[in-house]
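Single chain ahead, written as structure tokens, the form predicted alone.
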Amino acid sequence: MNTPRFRLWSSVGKKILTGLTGIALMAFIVMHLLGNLTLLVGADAFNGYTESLHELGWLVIVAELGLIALFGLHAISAVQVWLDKGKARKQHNSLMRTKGAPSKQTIASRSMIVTGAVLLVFVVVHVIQFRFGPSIEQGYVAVVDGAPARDLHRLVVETFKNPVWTGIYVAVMLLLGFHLRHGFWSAFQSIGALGPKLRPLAYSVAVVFAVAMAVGFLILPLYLFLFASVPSGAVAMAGH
């Protein structure tokens, strides 16, 4: 039973893949947030992003099921971790009844597995309301480098000139900042990166990261919900 697949998904095993999973869906979201952030600069600046991508073809579709691999395999070692320490939190009450030290565990730590969850279907509804939104066919057609192209930044001006879409965005974003504050640094600690003496700054940089995602997401639905406007021949949401 010594072969490597036994092993990836041994106690230890299982924790490394969901840290390793986990490192590189934060590097995802940093450059997600970075390509989204141009949607302050216009509406040229995020569709010619946005066209730049649909031009590398294949290498698109290559990402994102790479990106749907990362999620399931993210998704199923945590809720492997989690059972196990269900399993072993149980022994530990049996046999630590009369003795032993309080728990560590925090809130953040304690959730981690509810908070997961509710992302895990915000992103299928991320990607079911832009990646296959309307596009060109529905008339959401702009102009990029003198050729048609998908006009996403009215979509998301129209999502977001809705209220509630803002109000539900908002929210999760805050989930996202409480999940990556205990998920950054336990990525780092369940692949044997963090020693004692890294584990205290480890914390502070888990807090520093978690409200610039956080933040930097935050900001984009309150803007274009306050200050952009609806272009023109576009019908907003709002009603909807």
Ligand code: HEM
The other form holds:
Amino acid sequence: MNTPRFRLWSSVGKKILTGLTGIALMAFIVMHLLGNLTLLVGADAFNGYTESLHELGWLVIVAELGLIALFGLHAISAVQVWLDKGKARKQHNSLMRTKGAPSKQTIASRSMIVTGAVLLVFVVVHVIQFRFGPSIEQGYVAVVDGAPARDLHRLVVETFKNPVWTGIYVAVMLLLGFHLRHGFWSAFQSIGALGPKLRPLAYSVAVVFAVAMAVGFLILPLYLFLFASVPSGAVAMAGH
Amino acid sequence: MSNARQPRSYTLRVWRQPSSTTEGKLVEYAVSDIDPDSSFLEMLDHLNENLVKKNEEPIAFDSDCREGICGTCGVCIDGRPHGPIPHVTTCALRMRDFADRSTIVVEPFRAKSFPVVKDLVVDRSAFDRIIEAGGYVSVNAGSAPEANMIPIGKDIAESAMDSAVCIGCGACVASCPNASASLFVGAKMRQMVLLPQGAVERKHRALAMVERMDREGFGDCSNHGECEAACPKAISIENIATLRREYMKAIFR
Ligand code: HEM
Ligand code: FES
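Now that you have shown the form predicted alone, what about the form predicted together with the named molecule?
Entire complex below, previous chain first.
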């Protein structure tokens, strides 16, 4: 049974995979957030940023395929952990309670499968909405460095002028916060990186990281909903 | 709480299951005249004496040393393995920690890999089979003086001992929402790899113990960390981090 395939899909192997892919996804969302913060600067800054990504050409495709693989591997290994849990205890006691500290069992740790499933659906919707949404051909044209480029800023603002979309995004980002409150420290524990000194640190930093990511992301739709001027296809924004 | 020295009475709801192949259910019993300083198992002995007098089948539960070192006792009390008090085994738990006239639910350590034999007795031989798979040292470690000729730092010796205190009771599995045996396996691995005699077979040990753990049907770990809280010996989930490091080294070498 000690084939390489079995080793990666063993209980410990799956957990290491969940952890590694989780860490990579966290690195991705940090970059994603930093880029998106240009939305707070204005249309030119945001369109300039997205256009600079597009100028990377085939690297974009590589990155996109890599992300699909990451999300896929993460979801499959994590769902597998959850399925094995169902098999490992068929009959349940009438009561099952936590014994308190140092247990790290929280609402966040218990709902990873729920927050994860919501994130998976969200990511698909999100990509359809923006990656495959209207572009230059549909008249979403901006001028970046004197050349025509996709006016993604207009699409983003139009989307978040709709209170329903803003509500959905804010709610999902709160759930992302829960996913990361357990996920952040858990991922490093999964790859065996946490000793007696680092573990309490990672457990505390997880709260900071989760709040930073959730608030960082949800502030964008809220800001656009409240303060962005209704786009008319014009590029001009104050201060530019 | 009432007068600390007064005898107490309780309502017990105990899991009764005649055999591994029959259905079980919670049955209610009243116990009275319990000395607050008696242990949880003595309270069950007291109930069993009354059951025998009434010609009823006594409640089956495991125990041996009754001083917290053998690991055979262990039941879930009000949903917590070994009861509400941290760092004790069921046999070391005292009735003074249960309020007079309260209701106490007593159930077995529950996992598919720990099938119920009868009432509160479960079959934990899955643990033995994991040890047989790789939780041993097959080099000749020599007699005591020879062993002492290999200098081992006090910090390392103590760290290995922190893992070696595992009594194999199974509370980690019972407390785990996933019914994972990771803490047990991690502790049994770590106690060896920290020492030179045990480090020799680390690769085989990591692969064999994990494979056996999975074949026994234990769940995967989600890092809830409930096992550390439930462990009567307070064994840290650092042992689970070690388990993963050992496993990665074994795969990628
Ligand atoms: C923005 C995207 C996501 C990020 C940043 C992220 C991050 C993480 C991290 C860091 C962990 C901890 C890994 C570990 O415990 O070893 C984790 C666990 C988990 N993730 Fe995600 N995740 C994301 C999306 C998803 C998706 C799409 C799913 C889909 C099902 C999912 C399901 C899970 C589950 C179930 C766990 C817990 C696994 C367990 O019980 O051990 N996550 N996630
Ligand atoms: S009877 Fe030995 S540990 Fe409880």
